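Taking the form predicted on its own, here's one chain by itself in structure tokens.
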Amino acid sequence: MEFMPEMQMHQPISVEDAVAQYSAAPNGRYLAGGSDLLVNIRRGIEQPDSLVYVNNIPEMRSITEDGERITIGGAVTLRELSQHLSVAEHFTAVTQAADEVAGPSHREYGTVGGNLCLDTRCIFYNQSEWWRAANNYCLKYRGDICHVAPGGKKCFAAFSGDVAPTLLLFDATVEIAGPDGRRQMPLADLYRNDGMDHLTLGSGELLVAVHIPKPTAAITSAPMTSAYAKSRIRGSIDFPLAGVAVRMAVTGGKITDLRVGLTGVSPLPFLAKGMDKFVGRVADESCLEEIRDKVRAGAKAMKTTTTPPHYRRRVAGALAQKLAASIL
């Protein structure tokens, strides 16, 4: 690790303030939990001048409920959101999820806005100065060569954020304030399949809260459950080699609803394709059999890890048949 350089520190006390200190700094970077910039900071991979900080803005550090929604600010920490009861009984998976990141001490600082605006991981790029100089770089930060796939442009570095996925099974969107104002899109259309270039944010944007839509009485007549899961190497503490969440209802031993999310193993989260076919099926050993089958296929994993891609692509849909089956 290096030494973290000399950047000024802004504190304000309101997104649209924190909004014009950012535009106002010539290399800036908003700060939240900093449990991951910091660390890119410090292995020279960031290299801001100043650090707007977000977290004594009052409207982002908040969850707030009314009838048809729940809106979770971006600054809220990932052990708020794990322990908040509304949450976790609507969006079960969302609490989960929260409560998988990193280790109790990470969770204490780290925010749903920082782990919705994670950085792309990959074991070429997270590394010491030294590591990857000695590697001419790599595609993703002053290389020229992905060492993933050098015979081409595409970086694969993987979005490894755990609450994303959740958050997609209940069509969630995002609230994003920018130097044009604010604007709402679907949290899936944050994302791009570009692991240099991954968030569809503009110059100056900030991620201000998280809406959810609760569930409707089409919905909720069907009993609806949902859960997430991952697999690491420590599992005190490391981001998912493959995650998944899984939203379910069964009536009359047939499903009436199956969404799944993944994240870890491709440049974005995303709901696997093809779900919809087991709608009206029954949920028995061979249709979840059928699942994992259909989730390992899309779980497109690249070496980005230290373990090699088919496992990763084995562990997403082992997880989703053990979720589902945890659901019946």
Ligand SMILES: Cc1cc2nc3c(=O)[nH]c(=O)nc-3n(C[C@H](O)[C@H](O)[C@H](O)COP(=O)(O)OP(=O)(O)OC[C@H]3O[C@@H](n4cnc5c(N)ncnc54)[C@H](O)[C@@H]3O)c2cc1C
The other form holds:
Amino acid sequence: MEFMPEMQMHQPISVEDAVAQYSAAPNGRYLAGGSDLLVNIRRGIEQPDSLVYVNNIPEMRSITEDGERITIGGAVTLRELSQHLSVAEHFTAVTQAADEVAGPSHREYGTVGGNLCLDTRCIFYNQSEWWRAANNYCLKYRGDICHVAPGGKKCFAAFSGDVAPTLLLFDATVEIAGPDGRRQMPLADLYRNDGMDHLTLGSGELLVAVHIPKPTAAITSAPMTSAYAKSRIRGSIDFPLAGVAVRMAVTGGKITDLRVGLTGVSPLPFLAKGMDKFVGRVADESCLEEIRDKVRAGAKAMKTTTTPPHYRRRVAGALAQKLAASIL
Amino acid sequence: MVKTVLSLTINGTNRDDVIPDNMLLVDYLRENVGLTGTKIGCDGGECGACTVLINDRPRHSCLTLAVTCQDAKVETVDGLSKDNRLSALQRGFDEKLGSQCGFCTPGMIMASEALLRDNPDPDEAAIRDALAGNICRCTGYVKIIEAVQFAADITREELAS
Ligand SMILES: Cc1cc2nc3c(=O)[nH]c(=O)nc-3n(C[C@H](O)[C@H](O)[C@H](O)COP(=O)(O)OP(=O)(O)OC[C@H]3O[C@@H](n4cnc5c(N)ncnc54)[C@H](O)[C@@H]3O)c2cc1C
Ligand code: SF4
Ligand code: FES
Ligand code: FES
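Next up, the form predicted together with the ligand in place of the form predicted on its own?
Following is the full complex, with the preceding chain placed first.
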């Protein structure tokens, strides 16, 4: 591990002050729980000169609810999220994903904002300085080739946060504050398919909150259920090799709603394409097998973990099938 | 070097220290305060050896900047024994041989302490869950679980009598 760089800490108590402090020191970073950022700093892959600590900002620390939506502050911890009753009632997959992040002590201080803005991961990147130096670094940081796909100029480091794919199931939006004021956008638009630059946030932009609209009566005519599961190397604490979120409703034996969200298999979390075609189908074994195959085909994992990509594709499909069967 | 005045309570004692903004809590505890009970295993959130309690909840001191603990109540393994008497968990780890080389023990004990404050009568699954982030390379975990159960039992018995 490397020494900590010289850094100045700011501890604002309002979103506006946080943005102003960041803007005054643009080589800084927002710090929430630090369970991702401080590890990266110690590995020498982040070297900020200042940190703006967001966990003392009351606006970002609570979960609130009205008839239409639930709002989760960016600095709410994963434990707080996983224990929230209304979230569990309406958005079970979100609760399950929050409860599957890292280990219990990480969830005590790891936040929702940090989880959604997590850096992408790769076995050639999440290594010590001397290891990366001995391998001539890589495209994502300081080097000029990608060891995963040496011919190309693209980085495939995988987004590996557990919560994002579950929020995508429910059309969550994120509230962003920046030097130009506030804006809202679909969570899906926070991400782009580029392991080197996977967030669309501009300099100094802060994720203040996530809004999840409550399901309207129209789409809940059949009880909609959701679930999340992940495959990982260490069963007790580990990032997903593949993480799968499923939302499904079945009426009279037929599927009336199906969405599948994926994480850990590409530089961004995403909803698997082609799930509409299962709507109207009888939810029998052959249908679940087709869902499995479709999810597997859409999970284009690359060699960014010690586990081979074909295993991660297969396990993504298998988890989708298993979750769908559990919802039936 | 940017420095900040940090005021907090450590194991029941108030302190004010001028420390660098980039100082990790584990280094502050070990180097500045002299409390070397807390161990550094992996230095990166993987092993749990550095677990301390902040406001009664477990936290990795290797991934915590000390200046973010302003006004907090920090507790380490060094503060558990009272009047030369080991705490229930410390006695449990001793009686049940929950500690071999001892390197993981401070973190195991602090994570267990957080569990028992929340849930004085945990079943085995609850103990396993609470200690999921703490690695031990010696004991095989069975004796650690027995140690926590022992501590929970003697605490309840002491409270009842
Ligand atoms: C051993 C270990 C295992 C782990 N396993 C998992 C796992 O299984 N699944 C998983 O998802 N994660 C895992 N993590 C990563 C991490 O613990 C969680 O993702 C956690 O939610 C990160 O939140 P944080 O508040 O600690 O983020 P921080 O480290 O504080 O921040 C992470 C990044 O997000 C940025 N950021 C933080 N908050 C905001 C905000 N509000 N707006 C804009 N940017 C922001 C920071 O600048 C930084 O770049 C693991 C970490 C460790 C050390
Ligand atoms: S995918 Fe390639 S460029 Fe990206 S982190 Fe891995 S080795 Fe580096
Ligand atoms: S030293 Fe902090 S978790 Fe290992
Ligand atoms: S007793 Fe040696 S690591 Fe646990």
